[in-house]
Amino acid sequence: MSTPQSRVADAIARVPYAKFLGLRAELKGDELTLIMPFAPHLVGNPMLPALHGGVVGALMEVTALTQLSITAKSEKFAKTIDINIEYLRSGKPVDTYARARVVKIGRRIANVQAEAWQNERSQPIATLHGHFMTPETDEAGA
């Protein structure tokens, strides 16, 4: 019998880009934290060095999709409609963490916010606001 933690880990392992990023999950109750361990291939600007913005954005998008799946109690990931990312600070070459909060799940669309941080959660390096098509809507339209 699988645990919620192992189901989340299995779901993330099915996403090839999440595997490339080396993402791992910590689940406490319904609260998910995704961790992206630092690796040299994640650096976008070697002169600073700083994490590539796409890497930070992907971390937050996968976090939002996974948290939405947990909250909606769905085995399927939602589909991204649009996301808006605000880059607040340069991502340093250290481990990065992300959490998401589902603001609302409607019949068709879910509204999710996420943030990524490194040393202190009170100083996020980026935030995400996204709209996602819920899996039930996708099935009904297919």
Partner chain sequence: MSDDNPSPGENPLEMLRAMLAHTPQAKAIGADITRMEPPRVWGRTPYREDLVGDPETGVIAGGVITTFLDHISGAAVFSSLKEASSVATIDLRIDYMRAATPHKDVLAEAHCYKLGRNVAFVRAIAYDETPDDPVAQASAAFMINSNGRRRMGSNLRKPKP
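Not measured: the values here are computed from a predicted model. For clarity, a rigid core is taken as the largest C-alpha set superposing within 1.5 Å between two forms. Residue numbers count along the first chain shown, from 1. Compared with the form predicted together with the partner chain:
- Glu120 shows a C-alpha shift below 2 Å between these two forms [criterion: core-superposed Cα displacement of 2 Å].
Can you give me the structure for the form predicted together with the partner chain, which would complement the form predicted on its own we have just seen?
We keep it simple here and write out only the one chain, dropping partners and molecules.
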């Protein structure tokens, strides 16, 4: 059955940049996991080789935006105000996963944290903390 939550998760498949990264969404209830399968064009350091920090940041930002829409029960995506990314480990050439937690949704601004990991959930490769314009809920908006 199509719910507002599943429609948002499905919407990712139609975003050109999400296709460029090869992102896949998995939704369990209202919890979203984004999967970024390894692909050679995601590499930033060919010597190790390691994923480009930018795509790890992008994965977490898309996760934060999508989780925020799900939590806010909106089918729109929020606008990013600022993001803080911390890199903890080099991203290996394997699949990467990300989940986000909405810390607070205010009337105008939402505060979201996200984490990316690879083989071990307990060893994140990067974290993100960001502020976003709260997306309009469907009753108020469209």
